[in-house]
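For reference, the chain that follows is the form predicted alone, supplied as structure tokens.
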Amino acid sequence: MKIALQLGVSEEETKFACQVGVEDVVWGVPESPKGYLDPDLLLETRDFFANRGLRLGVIENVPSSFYDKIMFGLPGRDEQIESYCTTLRSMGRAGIKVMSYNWMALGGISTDQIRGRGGALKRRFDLDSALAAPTAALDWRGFFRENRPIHLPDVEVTTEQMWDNLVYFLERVLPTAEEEGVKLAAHPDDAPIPSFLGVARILNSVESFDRLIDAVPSPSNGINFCQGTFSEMPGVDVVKTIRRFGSKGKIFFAHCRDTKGTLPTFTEVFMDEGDTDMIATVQAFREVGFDGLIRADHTPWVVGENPHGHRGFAYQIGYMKGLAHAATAIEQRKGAA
């Protein structure tokens, strides 16, 4: 596996990545009135990173405006699907092989931040608080990003309607993905609750990902294995789940973070203080032959932080590198025994 960071197109962020020894990049796409990514933009972005010694390997989370009608099953979804296929063709031309997407029609859901170790700010989710003040829990990343709108639903969407919309989407975009050699990696719903404000959230369990894979069989249909979100699910063994999907070759991309607690209340924490056996996750990824990108995903907010979270991410990257080195040492010792 290759340790990665999600970066913007800026000198400060690329220098940071190089300084902490990261060579692989995930790009989160800005809003665009076009509703798709054209090949010139992707080629330009790929070359920007390449000229600074970095490899762009994953496109993550195109704006919801690119496919909101698809998720809600609204008129205009077929036009959005064609635009999505245009993005996949652009990725194929640029040699970018993974599209990470989510099916969270209302985006991420969180409730507050709490002080943790040494006063670091940590994201927390509490279901009772979310239900008491639902609009305040929407799009929690908006607290850290400019111009991020709050999305309020004006329709209800049932679980089966949301599944129908997802299958409709996959059946129409996966042939293009296969033609272009691009893999679609679905991220779990965060928080992984069954619905919110009348809109179903369907990728919220291990079994839901079995259903996703089986619903539209394709070598391009798989998972963005977010360790943190799977750790939020009650009763889920993260290590066993890596083996479950990794042994099928269905993990195309991964996120590395950890939590304490599971639904209905959990807190994102530093990687060395959560509930997951982190060294065992690295070993599991190696056992199943995962050779894709795994990026540091979120970080507690530490003293003196900059808008990009570089201090926190430097700690996360260092910890991930330590895990990888430790896993290598354990394997070598076993081989010598």
The other form holds:
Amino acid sequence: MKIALQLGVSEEETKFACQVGVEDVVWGVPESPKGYLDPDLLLETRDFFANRGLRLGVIENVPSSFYDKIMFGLPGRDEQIESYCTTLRSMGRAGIKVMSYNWMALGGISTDQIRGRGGALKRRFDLDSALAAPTAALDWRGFFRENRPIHLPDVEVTTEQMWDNLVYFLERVLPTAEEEGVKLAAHPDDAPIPSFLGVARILNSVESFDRLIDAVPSPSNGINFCQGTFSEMPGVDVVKTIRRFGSKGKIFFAHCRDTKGTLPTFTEVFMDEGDTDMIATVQAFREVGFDGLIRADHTPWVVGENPHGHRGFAYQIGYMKGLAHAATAIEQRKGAA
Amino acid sequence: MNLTLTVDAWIDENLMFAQQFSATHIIAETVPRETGARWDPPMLLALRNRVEKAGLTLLGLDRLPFSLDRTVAGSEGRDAEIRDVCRFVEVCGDAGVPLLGYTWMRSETGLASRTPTGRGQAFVASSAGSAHGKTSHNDPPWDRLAYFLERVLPIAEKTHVRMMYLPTDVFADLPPEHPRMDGVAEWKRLMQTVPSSCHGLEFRSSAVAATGADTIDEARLLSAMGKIFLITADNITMGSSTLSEAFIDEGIVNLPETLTACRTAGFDGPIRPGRQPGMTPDTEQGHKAMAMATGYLRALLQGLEAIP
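What would you give as the form predicted together with its partner chain, now that the form predicted alone is on the page?
Every chain and every other molecule in the complex is listed next, the one we just looked at coming first.
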């Protein structure tokens, strides 16, 4: 597997990646009135990174405005599906092979930040707090406060309706993805609760990912294995779950982070202090032959940090490399024994 | 092993940084709190207290806070210098600071200048040398070293302070005529010159690799001798005739195997990341690069627990 970072198109961020020894890049797409990514933009972005020695391997999370009608099953979804297919064709042309997406109709949900080790700020989710202050929970990044009022749902969507909407989407985009050699990697719902404000959240358990994979069989239908989100699910063994999906070749992309606690309350922590046996996760990814990108995910906010969070990410990348080197040493010893 | 950082412990941000990035122990840079201030017992106690208040343990001081120029040169005035050292060792003992580093270099020695030739154009220093070892010039002055150690080590034993020899930095800008102890054989001889349980070494992986020695073998041997007081984990890259600074995860030192060798041979002491290449932009102290190196070591230490 290849250690990656999500970067913006900037000299400072690419230099950081090169200096910490990362060669693979994930790009989060900015908002666009077109509702799709045209090939020129992707080619230009791919080349920007390539000219600095970096490979753009994953597009992560097109704006929800590109597919919100699809998630809610609203009129206009077929036009959005056609635009989504245009994006996939653009990716195929640019040689970008993985599209990570989520099916969180209301986005990520979190509640507050608490002080952790050395006073670092850590993201926390608490179900009671989320229910008591839903607007704040939906706007935990503060994007909407800054830019526009948050749009609360004016419809209810049941679990089965949400599954129908997801299957409707997959049945129509996966043929294009297959043609273009692009893989769709679904991210679990964070927080993995069953619904919020009457809108179902369906990718919230190991079994839900079994259902996702079985619902529309395709070599392009798979998972963005977010370790952190799986670790938030009560009773889930992250290492076993990597083996479960990885052995089927269904992990296309992964996020590396860890948490303490599970629903209804959990806190996102530094990679080295969570509940998961991190060296065992690396061993499991290797055992199943995962050769895709695994990127450093959210990190607690540390002292003297810059707007990109580079101190925190430097620590995470160092940690991921250390895990990889330790896993290699262990394998060599086992091989020699 | 205890993950340790060397920082200016008078600065709160540095202690927060250490704790956030999983260090448990601190080796303080010997930076005086005020210009011209002397290191007296109240000052050292205050330092220890502020480190402990931050939830960390003050393990020691990275080096003596005054020069040994006359002692190194064997010139007039060395007895006064050595008396200062002895007094300072007593101060450390009284303050419960159990580790004190020393070098055998002139105090004005700097480092080779850095150029943006490292990974991602990080700034690195380079030095002539190869995997067969840096060129050593003159024999170390064993008589002067013995003179120093014979006077200091009894005080160290009495006050339970461990004196730790810091090998010459691979990239120290030393004049050719300067005697240097660049070889593992010399470090071992140093340990035998005045045998003492309070005298040991900093095992700096870059310095060992630069001698051409096998870091894994030497780690095993020196750990078994009980002479490693601190591991400094860093790395170097090797050209046909030059050695260059490197990030901790690249270069010729196999750190997982080196640390495993130390652990297997009984070492259970402090380990710290060594100096890292200069990232841009970063603070003068290189916090970003140090964060990466600390994360790397943290994972190695956790991962190597899985090795039987």
